[in-house]
Amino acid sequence: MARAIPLQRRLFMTILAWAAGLLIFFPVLWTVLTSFKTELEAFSTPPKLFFFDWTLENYSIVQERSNYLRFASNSIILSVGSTLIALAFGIPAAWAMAFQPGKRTKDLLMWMLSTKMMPPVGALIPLYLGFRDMGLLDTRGGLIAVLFLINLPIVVWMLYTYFKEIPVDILEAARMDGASLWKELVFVLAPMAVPGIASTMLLNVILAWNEAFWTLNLSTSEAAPLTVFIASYSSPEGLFWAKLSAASTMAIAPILVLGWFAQRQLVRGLTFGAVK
């Protein structure tokens, strides 16, 4: 029988949850009030947190510079794209290594996770020159490969974590039963992994939609998502504040109000298997 925990520590992770989530959310916070702000206000010293004079200018003339739908429409044909495309190689790649493993199969794992480790830098020469050669630059269709690619590794290691913890014995009897391999991936396999399927998609989704270093080097306009329309905003100039937080606040806003609503099943499919 599980020991109750004591009320003074429940208490102290209570508190400490509390301060790690606050602290996690106080940039997102600052960003948010900044847009609210003007230009003179963002730069005060000492800085005011609420009490400024709020206005909506800076959303204004972020709206009136940058057609902010052509950008978010890019940013979710680029993350769902890339994301419907990683799972329908992720999938019969986790199957195959969960359920019919080889000799290296860790192996092979383990350098599909390593190729995270390389700095992006080091390969942006070569795919920009084999992207400007084969006429990809500035496209959706080479941005959603890019972004397939990089996060492929992280979606084939999560759902073979899931698939492990189904037991094998349930596909054999599917198979006993006539089931082909397309039907026990679709009817067997998907629906009885399903939040581990939920989780890895939508991270993946998030994934996509936060990235820069590969959209702000293979992009300009055509094809630029969100993250090229908050880096307009720096200038040789200087940094506008007060314009990049709105413009940062709306690029932002979408994938928070999804993180939010999904946050449950985003959460069950994180600790899919964690207790046995």
Given for the second form:
Amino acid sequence: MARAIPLQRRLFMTILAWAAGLLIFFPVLWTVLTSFKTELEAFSTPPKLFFFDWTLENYSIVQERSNYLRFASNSIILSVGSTLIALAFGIPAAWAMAFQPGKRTKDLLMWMLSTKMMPPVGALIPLYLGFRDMGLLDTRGGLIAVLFLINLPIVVWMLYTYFKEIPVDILEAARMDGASLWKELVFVLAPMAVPGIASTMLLNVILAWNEAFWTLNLSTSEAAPLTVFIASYSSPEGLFWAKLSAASTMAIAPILVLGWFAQRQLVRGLTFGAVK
Amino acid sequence: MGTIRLQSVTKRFDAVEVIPGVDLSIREGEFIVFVGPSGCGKSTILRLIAGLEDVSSGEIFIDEKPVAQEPASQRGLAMVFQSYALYPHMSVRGNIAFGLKMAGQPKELIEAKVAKAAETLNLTDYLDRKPRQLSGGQRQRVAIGRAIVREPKAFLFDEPLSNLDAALRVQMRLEIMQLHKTLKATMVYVTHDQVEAMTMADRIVVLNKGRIEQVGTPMELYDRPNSLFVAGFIGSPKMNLVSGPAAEQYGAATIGIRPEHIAIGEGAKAVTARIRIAEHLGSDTFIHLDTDELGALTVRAQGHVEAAPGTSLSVILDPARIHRFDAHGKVIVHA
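Please give the other form, namely the form predicted together with its partner chain, since only the form predicted on its own has been shown so far.
And the full complex, kicking off with our chain again.
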């Protein structure tokens, strides 16, 4: 039974939640609003929130100056491609760690996670030189490989947490039913883990989509995703706030829409295993 | 076919030796029950037979073919789990058919076999339901159905009735026994419930700390337990065990007598006792007594017996039914 919470307290909590939500969302909102201002108004002090001359000129200029669709298609290929490869490696790895743990499984998981604690810039020079020598600079293949590798620890961790919740009896029952390892993974584990795999996939697509450090440093035009598209509007000769905002809005819109539709799945994925 | 033979099978988890060495032959069509307290290794041995755990040494033969190195999926056995372990994303039909699909059998044959199994187990109306829409008993029937359609060499049951309530447990017990009669298949059944063991088994294997204490028919174990452990484990209420001077009179370290082998009555060898408490079951009365010579005793009297706590009663032990054990807990066989 739900406990009765006093109205005052409920009101206070509601206001607090909305305030926190707005605070977090404000930069996005501001970016979107700015994208509809003229460059002059974008600079004005005091800043104008809603009452300005709404214009679409930034979007048309941005579209004229650079090929949005090429960047966007690169973003899709890089984020989806790296995610699928990460899942192909992550599912068997997480299966092994969850259901056939060895003495060092926990250490291995920690070690995998620890690679995420290293500042990426520490690996930039060797990786850049390696990419240059192998001819991988500004190629989709090279970027997919990097995105796949940097996100693999998170994929394995998330899947591991999910798989841990699946009773091992059911997999053993499949084995007793004559299922080979492969069939056990495909017909029993995967369908049962669909929500977990889906939320892992979503989160990883978002992470890969938004990844800026490696994509900015390892690509220029051919393989460049939307992060490079945004960055091209922040130039040393002078900032074009309104155009930069328009570019940013166009870059985050697809992933924002995806996240909006998948939010239930995402929340479930991120809190899975936290409460039983 | 359906013989299973364990030869010097051992199992250790890291440094802990859980099965120090087991030899056992299970005959074709036999209903074997592994029984013992929790942690005695009964489930581990079952899982070793199944192939869900690897043996540390020794060999397992199914139909005289060594299988210790074969994966579970290749051993041709079927297992029913305590947790049912149904595939939650499949319908009842899908669950029962899964093993046949894995074996690559033709669709029509699978359908016919599923239909037949469902009929045997009263599941026909539920074939399109998901496991979560079934009751505990129905779920366990699906698990059994999943096992029987595969026509395995032997059935393995790992405490299949532990999650059911008492009434359903009795019913399912009968159904499994009926199934054994119909299929005439080898069945290995693990339980900690000695009543299940006594009622279902052709032969019982009593396990203690990973070792086989005794193998025998239920009546052999009841009439001739070869150790204190078996004597205390088989039978309900438990056998009365008496140590000390009273046992020494019989030339033993410990003597045991079952509650049903103590009669209420007067006589030269009668023992006077005070009634501590009486349990009335209707069909029987369990009377818990205190005596000076033998300590605490439990007596099973047929029917309803008036036994007011605090009053005195004299009882006679059936001398032919007294079991004698030495200081190591082993039975002393009559010369």
